[in-house]
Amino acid sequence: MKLSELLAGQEHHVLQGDPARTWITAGTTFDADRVMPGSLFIAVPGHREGGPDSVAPALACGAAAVLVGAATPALAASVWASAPEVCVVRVPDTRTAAAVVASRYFGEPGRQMDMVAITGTNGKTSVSYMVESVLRISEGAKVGVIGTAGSRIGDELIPMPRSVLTTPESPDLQYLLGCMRDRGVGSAVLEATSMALLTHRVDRTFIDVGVFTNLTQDHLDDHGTMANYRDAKLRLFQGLCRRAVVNADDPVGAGIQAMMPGAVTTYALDAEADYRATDLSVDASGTRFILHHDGRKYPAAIPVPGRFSVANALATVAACHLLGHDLGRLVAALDRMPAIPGRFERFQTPRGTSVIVDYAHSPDSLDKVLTTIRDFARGQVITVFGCGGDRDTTKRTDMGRIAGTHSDLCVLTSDNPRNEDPQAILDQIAPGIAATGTPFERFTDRRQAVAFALSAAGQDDIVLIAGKGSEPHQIIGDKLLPFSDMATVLELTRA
């Protein structure tokens, strides 16, 4: 595709070449080392991969034309004037411009899908595989998800470079979704973080249903306070899709409203909404309850037990039905739904303990699933925990709190440290828990911890692994080394 139609009505001007004369055959790149020749090299300030410094390396690779934004130093004009054959253009902003650039070079192929992406603190991987499997139980539909746990089309992965990403930067995604596209894929369900959408990653993928599920502390590293990381979430919904599901219990739904006038689904489990659920009836295997819609009740059930689970399955059956799919067979396929990798994921141990693996890595996630748990537990309740690295600092104290109110023992140890000294972490933890009186032991390496709490535990004992989740791989320094939470259970437990 010439680079000319790339950049068609966005604001730009031309440093060297002609765009109109310039083929993109290799996609488009934040990444210097993933530069072919024929690729479009976007230099955005800050990428670790890329960024104007890498301009040069990305010349040696092949790249066909460069992208730059308005405050590229002068040093990479220097290289780039020693290649005169590539064409360089220069944006307001390179992250607005890649969306927009990325999208075009596949065929825009949000387009030709149904699209729904899902932000909010808590919730956006269970909502999204909710999505994905009520529609494959109800209609053997295709679905995409993109996510924490990677890219995949049911159950097949695609195969992409290593990354932490949630949301994937919008070179990738693109890619992802025209892949998605071409493979058959009728809808794609999309997690929509915060600082993705802040950094333009989600523009241009033709979002049908936003989904916002709610908003507690969590990410205030990156973004400061509350209110900034409130806005960040609000932007799906200030033109990124065409209509929204929003939860009406949490007061960030009522914003939403007035954003989006006529365009609002609602649901909730206390509050007037759209979609309600009542007669709540939660035991260890999951949770009964009556789904109210437009005057009619729907008995449902649901394989994971706890609140939050019924108002996940309460967004997942609302976004998918304003797609046009049939809202009774949708709530009939919420009880056949498989287990979500590393959400409330369970597993039982030769001498009876129940092991619960779950993502809960914020003060109000941990609260709910301890809270959860606490409602049907026989015998002890053991919390393996820990918090990220080089992250929000205030909620660790609060976390330890929420476990050592709900646990008869907490067992700390390391998350993903990144560069900060994990006995730091757990010292910053350990106030929270001993002013509540629980007993707790401390251990940085995360396969011992998970060892002590198995051996401390009996018959009827439930222990919780929070944190990570589905994750295979801890971050410690600039490593990502492999490790599954699940995995080491299943490990220790055969031994």
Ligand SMILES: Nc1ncnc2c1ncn2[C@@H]1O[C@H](COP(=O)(O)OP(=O)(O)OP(=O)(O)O)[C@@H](O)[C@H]1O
The other form holds:
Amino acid sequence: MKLSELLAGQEHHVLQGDPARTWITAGTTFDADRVMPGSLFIAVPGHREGGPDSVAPALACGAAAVLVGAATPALAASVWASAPEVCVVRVPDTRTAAAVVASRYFGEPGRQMDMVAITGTNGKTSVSYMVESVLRISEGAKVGVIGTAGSRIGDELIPMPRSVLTTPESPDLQYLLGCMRDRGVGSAVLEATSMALLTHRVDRTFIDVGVFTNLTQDHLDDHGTMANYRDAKLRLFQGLCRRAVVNADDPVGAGIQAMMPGAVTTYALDAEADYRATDLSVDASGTRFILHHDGRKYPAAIPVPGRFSVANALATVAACHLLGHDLGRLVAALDRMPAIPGRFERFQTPRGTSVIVDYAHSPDSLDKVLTTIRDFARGQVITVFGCGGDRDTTKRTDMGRIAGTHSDLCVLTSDNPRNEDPQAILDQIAPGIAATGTPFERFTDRRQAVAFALSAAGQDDIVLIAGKGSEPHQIIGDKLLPFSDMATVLELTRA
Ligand SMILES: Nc1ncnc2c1ncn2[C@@H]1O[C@H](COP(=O)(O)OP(=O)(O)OP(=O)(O)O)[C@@H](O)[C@H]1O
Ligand SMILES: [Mg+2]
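Having displayed the form predicted on its own, please output the structure of the form predicted in complex with the ligand.
Complete assembly follows, chain above in first position.
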């Protein structure tokens, strides 16, 4: 495609060359080391593998054109002047322009599929898997999923040159959507993180239904205040989606209704809402409830315990119903959903201990998972957990208090300490547990912590291993060391 077509209608200023004579044939990228002859290199300030300082290597790799932002240092001009055949264009904001250009390059794939995007502190991955499962089970639909666990169509992962973020940067995201469309995907489900919304990664994905799950404390390291964090999430509902599905039990939900009058559908367990659940009955194997919509009642069941899982199921059903699918069939599919890796994933040890591996790594999710477990626990509850390093430190004592409040024994351990001293992280969590009076042990080595918890547990006890879910690594320093909670449990309990 010609660069002039990619930029049509967008404010831009040509610094060198002619966009109408510049063909982009090898995609768009922020990463200098992914530039090929025919690429459009977008020099996004602050981007780790690129930015204005990387214009020279991008040119050396054969970039056909370069987009720079308004604040690009004048020095860069001497760099591209040495390659007069390369077209250079300045745009007011590189990320906003990148989303437009990348989407057009791939033929605006979001317009050709049903698009669902989910935002909220907790539940994005869970709801995305649920949407995929119910559409597949009820309609035989081919669904694409983009999120924390990578991007896939069914069981097939779409390989990427390097590991990408939960919500990939717009060149990668649009590429993935293009792949999905080309392979006959009818519906794509996307996790929209607050940082992604803030940095325009989700622009031009043409979302049909945006889902808001909840807002509780997390990511204050990125956003500074809860108000900033909320505002970032709310961007999804400011022109990025046509319709919204909103949790009416969360106070932020009301703000979304004011932003999109007439286009908001609500779900709730407590508040009045378009989709409601009542008569919950929770046991270790799952939850039964009655779903209410439009004056009708639908008996429903999900193979996951907990009120939060019912909330996720309501969000799922409401979003898929808005896309035009049959409500009765959607509800019937809920009970046949497969387990979601690392989300309340269960295993019974030969000694009769139930082990639950869960991705809860924020105060609210830890609280939700532990109160759910308490609901059906017959024996002791032993919680193995930690807090990530180089991330929000303000939640650490609070998570200690929550774990202590709902457990009989806590085993404090490392959860991706990254560049922090693992002992220092545990030192910040420990006062929270100590304040509850619950006994605890500490092992910076996660395998030792799991082994200790399993050895302390007997028949009918429950060991919750929280924080990492299905992550296959422990990040220590800058190293990704292979580690899986569930694989460790299986290994330690093998007879
Ligand atoms: N609706 C919910 N409300 C509160 N907690 C939830 C909810 N759904 C799931 N959880 C808990 O939060 C954990 C993380 O869930 P999930 O992976 O779906 O969230 P996420 O929003 O994708 O998180 P991340 O931003 O880290 O990718 C789960 O393992 C579970 O403990
Ligand atoms: Mg996720």
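Rigid core here is just the name for the largest C-alpha set that superposes within 1.5 Å across the two forms. Residue numbers count along the first chain shown, from 1. Small disclaimer: the values here were computed from a predicted structure and weren't measured.
Colleague: C-alpha of K479: shift of 2 angstroms or more between the two forms, rigid core aligned?
Modeller: It does shift by 2 Å or more.
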